[in-house]
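For reference, the chain that follows is the form predicted alone, supplied as C-alpha cells.
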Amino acid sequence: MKTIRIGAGAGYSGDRIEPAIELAEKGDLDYLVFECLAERTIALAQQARMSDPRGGYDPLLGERMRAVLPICARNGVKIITNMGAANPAGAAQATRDIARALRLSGVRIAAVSGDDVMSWLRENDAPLDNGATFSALGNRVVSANAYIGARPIVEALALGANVVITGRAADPALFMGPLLHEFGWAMDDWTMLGRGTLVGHLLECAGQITGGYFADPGVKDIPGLARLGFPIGEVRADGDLVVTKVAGSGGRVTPQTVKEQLLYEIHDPRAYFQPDVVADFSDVQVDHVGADRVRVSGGKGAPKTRLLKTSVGYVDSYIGEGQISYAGPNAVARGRLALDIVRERLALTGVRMTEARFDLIGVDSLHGPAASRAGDPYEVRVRVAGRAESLAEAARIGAEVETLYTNGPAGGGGAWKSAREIVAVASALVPETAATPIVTIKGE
C-alpha cells in the first residue's frame, strides 16, 4: 500500500529551526510542513503589514527558507507552510527571492490567499463569541481572518508546487493537502477526511509529541531535550499512520506521549470542527510497534458544516508592568510589603486601570494566595500588572515598580517595566462561501 512521509519542522512561529533542518536531510521525506501560525500571530501580522505592505508574513520565514531550501530542493521534498500569514503572496515572493540567490532551479511556489473575510464580517455585523457584534468594534478591528481547507492546498500541489505558502488555514488541513493529493481521497469521503485531520493534528505541534511538552523529570522523564527531534508521519493511503522520529535524535515517541497529544485541545473527541469535516477521534487506536514508533489508526468523520471559525483581531487596550526581585532571609515579606506600596501609590497618583494584578511569581502568580504551600522561598519576584485605555496610563504602572529601587523595601533588584498595546482576539462563524481561496503561482 502507497505511503508517504510527512515532517513537521515547526510547531509555532518562534520555533527551533534545527530539527526542520534534520528533518530534510534524514528524515526521507516526501512533505515537511511547517505549522506557523496562532490566533493572535494572524493579527500581530496584519499589524506588521499596515506598518509595511510588503511585510506581514512569517519573520523567520526567510531563515527557514535558506536553512532547508537546498537540502529539500537536492531530496525531492516538498515544502507547505503556512507561514504566509497575513501576506502570503508577499512570502511567496520571498521564498523566490531566496531561491533564485541560492541558484536553485526548478522551485514553483505557490501563494493561497483568500482567506480575509473582514469585508464580509462588515456587511453583515456578525456576532462574535465575546457577546458583541464586529461593528462593535469600530475601528479597533486589525484582522478578520477565516480557518480555511485543504482543498487550495490540493490545488496547488496538482499545479506541481514545490512549495506552497498558506495564510490561516486550518493547522491539520497543511497536512490534509498532501495526503488528499497523493492518495486521491474525495472531498466527501468523510472516514478519509476524518483520518486525514488526525494525521494533521498529532504532528501540527512538532516537538510536542516527540516528548517536549510531555516531559516531567522523576515522572514522565524523556532524554535529549535540548536536541529534540521534531515528529515525522508515515501514513499509509487507508490513513493508518506511524508516528516517528529520525534515528538518534533526542526526544522519544512512546502511545503516551501520542495520546497527550491526541487529546490537545480538543473539546469533544467525537465532534472536532473543522473546514472540511467533522473528525471523530473516539475509536481511535494507539499502539507501540518499535523503538519510537507508534501506529495510529481509526477514526472517521462527518460531513462538514459549511461554517469557518474566524478569528478576528483588535486592539483592545494597553498593559502596563513592573517587575523587580528580593531575594535572602524575609524575602517573601518584603515582596509582599512591595505590592502593598505600588498598590497604595497607584491609587495615591491616581493611575486609571480597568483591571490589575498583584503577584509574588514562584508563590502565587498561577494559582493565587489559597493554592501557594508552606515554607518561604529563599527569593520572590514581584510583578504587578495592569491594563489600561491608553499607553501613557498604562506605562506609569511599571514606573512605580521601578521606583522601588531607592524608595523600598530593602534589597531590591533587577527591576524591569514595560507597556504594549494588546491586540485580543475573538471569533466569528462565517458560512464558507465568505472566504475565496485563491492559488497564485509565483514561478521558478
Second form
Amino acid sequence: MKTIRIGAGAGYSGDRIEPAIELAEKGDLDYLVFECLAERTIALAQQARMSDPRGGYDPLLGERMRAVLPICARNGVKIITNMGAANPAGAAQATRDIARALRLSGVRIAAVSGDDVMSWLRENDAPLDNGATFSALGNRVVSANAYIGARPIVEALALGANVVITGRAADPALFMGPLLHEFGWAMDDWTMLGRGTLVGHLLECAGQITGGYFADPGVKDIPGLARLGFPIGEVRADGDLVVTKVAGSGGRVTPQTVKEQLLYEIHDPRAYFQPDVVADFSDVQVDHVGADRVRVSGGKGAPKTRLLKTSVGYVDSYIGEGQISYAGPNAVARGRLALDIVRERLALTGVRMTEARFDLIGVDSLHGPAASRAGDPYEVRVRVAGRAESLAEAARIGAEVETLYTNGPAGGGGAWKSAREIVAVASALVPETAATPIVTIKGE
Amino acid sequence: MKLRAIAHSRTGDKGNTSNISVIAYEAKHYPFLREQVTAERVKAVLAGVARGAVTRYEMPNVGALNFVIEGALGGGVTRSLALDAHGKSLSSALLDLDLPEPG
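Moving on from the form predicted alone, please list the structure of the form predicted in complex with its partner chain.
Following is the full complex, with the preceding chain placed first.
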C-alpha cells in the first residue's frame, strides 16, 4: 500500500530550526510541514502588515527557507506552511527571491489567500464568543481570519507547487492537504478526513510528540532533549499512521508521548471541529511497534458543519506589570509587605485599572493560595499586573513596583517593569462561503 | 498515593477554556481513575483557577480521561493577566491529587 512520509518542521512560530534541517536531510520525506500560526499571531502579523505592506508574514520565514529550501530541492521534499500569516503572497514573493538568490531551479511556490472575512463580519455583525458582537469592537478590530480547510492546498499541489504558503489554514489541514492530494480521498469521505485530521493533529506541534514537553525527571525521563528530533508520520493510503523520528536524534516516541498529544487541545474527543470534517478520536488505538515507532490506527469523522471558526484580533487593553525579588529569612513576609504597599500606592495615586493581580512567584502565582505548601521558600518574586485603558496608565503600575527599590521593604532586588498593548482574540463562526480561498502560483 | 503515581497529564488551551488529560500508565488502572478522578474532584483541586464548569470525557480506547474547564484562563490566553496565561502548569497541579491505594 502506498505510504507517504510527512515531517513536522516547527510546532510554533519561534521553534528551533535545526530539527527541520535534520528532517529534510535524513528523514527520507515526501513533505515537510511548518505550523507557525497561533491564535494571536495572525492579528500581530496584520498589525505588522499595516505598518509595512510587504510584511505581515512569519519573521523567521527567511531564515527557515534559506536553511531548508536547498536540501528540500535536492531531496524532492515539498514544503507546506502557514508562515504566510497575514500576507501569504508577500511570503511567497520573499521565498521566490530566496530561491533565486540560492540559484535553485524548479521551485514552484503557491500562495493561498482569502481567509480574511472582515467584510462578512461587518455586514452581518456576527456574535463573538466573549458575549459581544463584532460591531461593539468598533475601530479596535485589527484582523478577522477564518480557519480554512485543505482544499486550496490540494489545488496548489495539483498545480505542481512544491512550496505551498497559506495564511490562517487550520493546523491539521496543512497535513491533510498532501494526504488528499496523494491518496485521492474524497472531500466527503468523512472517515478518511477524520483520520487525516488525526495525523495532522498529532504532528502539528512537532517536538511535543517526540518527547518534548513530556519529561519529568525520575518519573518520565527523555534522553537528548537539547537535540530533540521532530516527528515523521508514515501515513498509509488507508489512513493508518506510524509516528517516528530520525534515528540518532534526541527524544523518544512512545505510546505515552503520543497519547498526551492525542488529547492536547481537544475538548470532546468525539467531536473535534475542523473546516473539512468533525473528527472523532473515540476509537483510536495507540500501539508500540518498535523503537521510537508508534502505530496509530482508527479515527473517523462526521460531516462538516459548513461553519468556519474565525479569529477576530482587536486592541483589548494595556497591561502594566512590575516584579521584584526578596530572599533569605522572612522573604515571604517582605514580599507580602511589598504587595500591600503597591496595592495601597495604586489606590493612593489613583491609577485606574479594570483588573489587577498581586502574586508571589514561588508561593501562589500559578494556582492561587489554596495550592501553596507550608514552609517558606528561600526566595520569592513579587509580581503585580494590572489592566488599564491606556499605555501611559499601564506604565504607572510597574513604576509602583520599581519604586520599592528605595521606598519598600529591605533587600528587594532585580526590579523589572513593562507596559504593553494587548491585542486579544475573540472567536466567531462564519458560513464557509464567507471565505474565498485563492491559489496563486508565484512562478519558478 | 498521588495521582502522578499511576497517570500522566498534559494541558491544552483554546480561548478561555483549558483541557487537562489524565492518562493511565497502565490500562489496568483506567477503571480506578474513572471511578476516582471525577469532574467534581478536579474542580475542587483546581479551586484557585477552575471557576467555570468542568466536563469530563472518557476515552477507554487509550485509557484516558479529558477534563474541559471553562473560564479557567483569566478571560482568555490572549488577554489574561496571569503569569501562566496558557494554564500550561495546571496538569502538574492535577497530578498532585490524593488517591486511595488502588484495590
